[in-house]
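As structure tokens, one chain now follows by itself in the form predicted on its own.
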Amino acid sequence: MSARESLLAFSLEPRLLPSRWASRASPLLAMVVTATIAGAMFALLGASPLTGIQALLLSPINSASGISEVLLKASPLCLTAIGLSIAFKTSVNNIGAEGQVILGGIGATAVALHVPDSMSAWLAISLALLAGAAAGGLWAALPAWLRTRFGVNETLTTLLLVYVAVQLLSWLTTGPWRDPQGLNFPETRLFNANMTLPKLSDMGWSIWDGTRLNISAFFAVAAAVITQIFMTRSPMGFRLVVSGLAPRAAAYAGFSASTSIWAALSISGALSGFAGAVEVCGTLGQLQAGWVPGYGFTAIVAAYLGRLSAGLIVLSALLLALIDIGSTNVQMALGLPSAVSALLQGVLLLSILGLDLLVRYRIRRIA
């Protein structure tokens, strides 16, 4: 047998009963693999692996300010990932959550720019957040319509709509919504005080004094709890899960495939839009042309790292937020490239997918 033939003399054989222990342990092992590769990468770039790991994983959480920044980054990421988990569980490939996040920010801004100062802060913020969720849901409904009406694959349409959303954002911030007092910067005016999410320090949480942390963290936890109940206890959640796991069984039971697609994409888009509204009404306080947060793509990693489980997604979002902020620390402390964060997230996703493959299949040599 030639060397080429020997390399190809392997096949993947499905395991009759995949190990539940291995399935649960694979995310942790994926983190270990990622940390090992990160250390090797730091060494190849001429930096100390231990110093790099410390700057990446420990320095962001050595103070209340650092922890608050991790929570601020994790909150919209968690909301978006939870939305994606609903779509993925229904076997609907919503790859364009980034566009839905942007539309959520646009929807919230549309309310923020027209709400009077005299309106109650809670009412004004609620309207903005609901507008953001509605905008994200409607943006995701377009691929749902194309899929159910014309059979167009939603992977393509959701992704392409991201670029449309970016162009719409640019047009609004350089055109009709541009701040006339903004020195020609492509951004809207700052939102009124009644349109910004309250900070925890202003609500009596003295531990967060001097930080930017707002109530967005509570939204992420609430979304995780509600989604877990919805997917496990409600009839609609049951239909979505069955439609994803066994489409033929769902059809036999009378579950409408079109309804499942519409529901999965709309709910997913609404949560992503809500995340965009939270970001705009929280840390930004205005809409900017350069605001392309990247949550929609990072959330794909968070969703799969969290096993598409709302509770575990909260933890995976915290981990990815930690890596993102830690990568900035690595860049400043060690002078490494800014692409470290995206690289490590990619390694983490590939590690998860590779280990999941080994959990479900065994490698068998062809005789």
Given for the second form:
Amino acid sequence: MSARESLLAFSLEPRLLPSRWASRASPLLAMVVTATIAGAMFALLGASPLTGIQALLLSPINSASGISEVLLKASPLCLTAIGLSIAFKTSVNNIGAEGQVILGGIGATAVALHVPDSMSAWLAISLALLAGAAAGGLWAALPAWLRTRFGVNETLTTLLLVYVAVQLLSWLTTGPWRDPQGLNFPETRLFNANMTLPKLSDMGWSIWDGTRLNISAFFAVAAAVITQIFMTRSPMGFRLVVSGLAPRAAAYAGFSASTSIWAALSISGALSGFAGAVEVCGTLGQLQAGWVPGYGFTAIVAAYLGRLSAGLIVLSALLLALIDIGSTNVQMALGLPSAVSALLQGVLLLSILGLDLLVRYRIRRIA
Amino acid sequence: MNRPLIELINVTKRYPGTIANDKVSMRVMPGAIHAVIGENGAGKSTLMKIIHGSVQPDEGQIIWKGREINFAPPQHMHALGIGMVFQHFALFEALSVLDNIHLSMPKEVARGETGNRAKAMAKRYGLMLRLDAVVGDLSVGERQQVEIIRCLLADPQLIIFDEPTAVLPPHAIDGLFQTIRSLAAEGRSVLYISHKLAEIKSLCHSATVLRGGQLVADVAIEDTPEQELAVLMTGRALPSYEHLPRTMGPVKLKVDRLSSEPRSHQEVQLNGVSFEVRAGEILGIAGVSGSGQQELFDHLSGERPSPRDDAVRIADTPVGRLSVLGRRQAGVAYVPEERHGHGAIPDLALDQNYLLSQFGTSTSWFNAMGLLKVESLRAAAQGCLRDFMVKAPDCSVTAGALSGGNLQKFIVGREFSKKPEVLLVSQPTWGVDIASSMFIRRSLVEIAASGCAIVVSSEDMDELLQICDRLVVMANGRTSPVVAAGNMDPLRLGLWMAGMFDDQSEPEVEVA
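Show the other one: the form predicted together with its partner chain, since we just had the form predicted on its own.
Let us now look at the entire complex, which starts with that chain.
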């Protein structure tokens, strides 16, 4: 007995009233903690901590082109994370956004390869984006069907469908959609001009001249606003929130559990698919077998980091994009190995989660 | 004269505001199967926890084999030879049966040795035991057998069974009784806690009857007819209340031979439930909790639709197969027993909780764009707070921040605001302070006077007698005949609560 007690000398106790102030400030504090740990790590590796921190946090945003890259990276991440937040609020564990993003890219490509280049750009791009959203939504509807019809856990099926999506992508780009003039590379032909997302510089925003920034950032902001209204003021949003918080109360209200599951998965899948379409029609301009979006998984982090609220997710997506680009810069500026990038992201996440834990719990010494 | 195995003398346990056990004395002879009978809240559980050692009494003595023991912790009582089979099993679902048993063995016993002993024990008492099965895959009956074997491996002299049949399907009960009888035949004593009189009559030798924390009687089962046990258990003369005359209108709710298919062992099967309620009338459902009340309300509210459409009729329209929304449209409103997570969501604000039960009603809370009319919702929720005297700063506070009484007043007000034809209320004042309870009861009577038909289920007999016009008793998923509240007497109530209303050809007594 006494041996066990001395091993567990500390315990976590839930705080009765987590401080609101602390819960708001914790992401900022996490940045400070990350910067401190990063600085210490740079010093240990024999590099200047200040140069490192500058490269990590400031260098990505000290020029228009830098900011443009952060925004380009943050937009699809934000779209995907907002979609996931809807599923998570419904207590539906969609962890397969990566696959839904890929399907979105495939859907958009299906339109892009088959639409005549005489079609007006706005119509063509709208069609491609809608096709992407539909493909992502349908891909996520598959787990909804399995869950509601056979009771199969969606955590498993959404994840496994990611690998199916990767195979589908590889088959399409090496088979039916391979560019005949592409020197046998596993990729489609480049899309026509009417199929690429307009760049802000081409739309007369001179501050963005020379950058790759396209209108995807607007989509992300629009998605955040619409989702916020949808979740707080629409009957379906209310139904999803209620189903997520208390299934019993949802039954009492008269909401069917399967409708909520279908809606949560289809909507989150559609937003992920939309993000994939934006990526393919934007920065990529073609579909490639080696395309690994990655943010399908990072979006899970972004969604929870943003406390599943659309407005905060915009901020968390920006933060994650900044750290992602910043750590690549660190790698180059200090000549550090590429593992530094993953390491820094890990440190950031751990500090955020650790601080969140301390907001909700206190550490107590067992007497 | 034999010496009792255990004897309790004037054991008293007080909790703030209540006395759980008031000078209770009891003796159990070796080899006896001794029942402890009482309604919910009679003090049975506290008394058993005192014997088991997990609760320390404030006064009194416990004599074990003629020697007084000073209220010792469970490990000590365990070592003396007292074991308990709990109603809620303490098993690790992800582990195998053997691992679960092995965890409770002394450290020096090897795992293989545990297996051998458990096997021998199972064989001796005719229990089924699959040592390598994972507990999560076992039926409730099998899990109980694992618990029993785990308890028996400590070779206890006294074994406490806490309502062991509450969780068992009927076919598993016979086996359990055989096991208990063979334990007694070996000279071990058994304390059997229950409120099911038929079981006690067939299994036990003697009984201690508790009521309201006090010892009512010590009886030999042989010499005591079941009816007498029932009267002892429910006891006291029922109080009578004056009712203001209300005019009764046409039948608003008619339940006709409603039956159900249980989805799990824990669910009670409804069997031919029938009654009707008129406009302006309050029908009370009495009975020990877990007799099918929850299942009945699920089927009345539409959370569980019935196979037969005419099993439930609202104002003569069959609604049995309709969902919650359809029934709400037909005029059903419902105050569930559980406020947190069923009738309301603690994490949501009161106005959102107001919206919770508004879907399907004629009022639309959404504008032409499909967006919530925030202002009118707030005004309605605020009106509910005012009319039902809910103490809350405004409707933006979360439901979880309200006391039980205030939240219950809010829910009753919310349901009443829909001007329902039929109001279903489960445990209206469970966990509610006295002032709010009085307010809620008065409100229910006023709501009935406005022409609503009300069904109230409660375990508080006083409450039912105070507000109801007629009463029906539920037991084992069936309903008794319906009687006028004034015509209920303790003897009949006790019998009906024990499920004995089959051979009673009581004519239905209507109120004028």
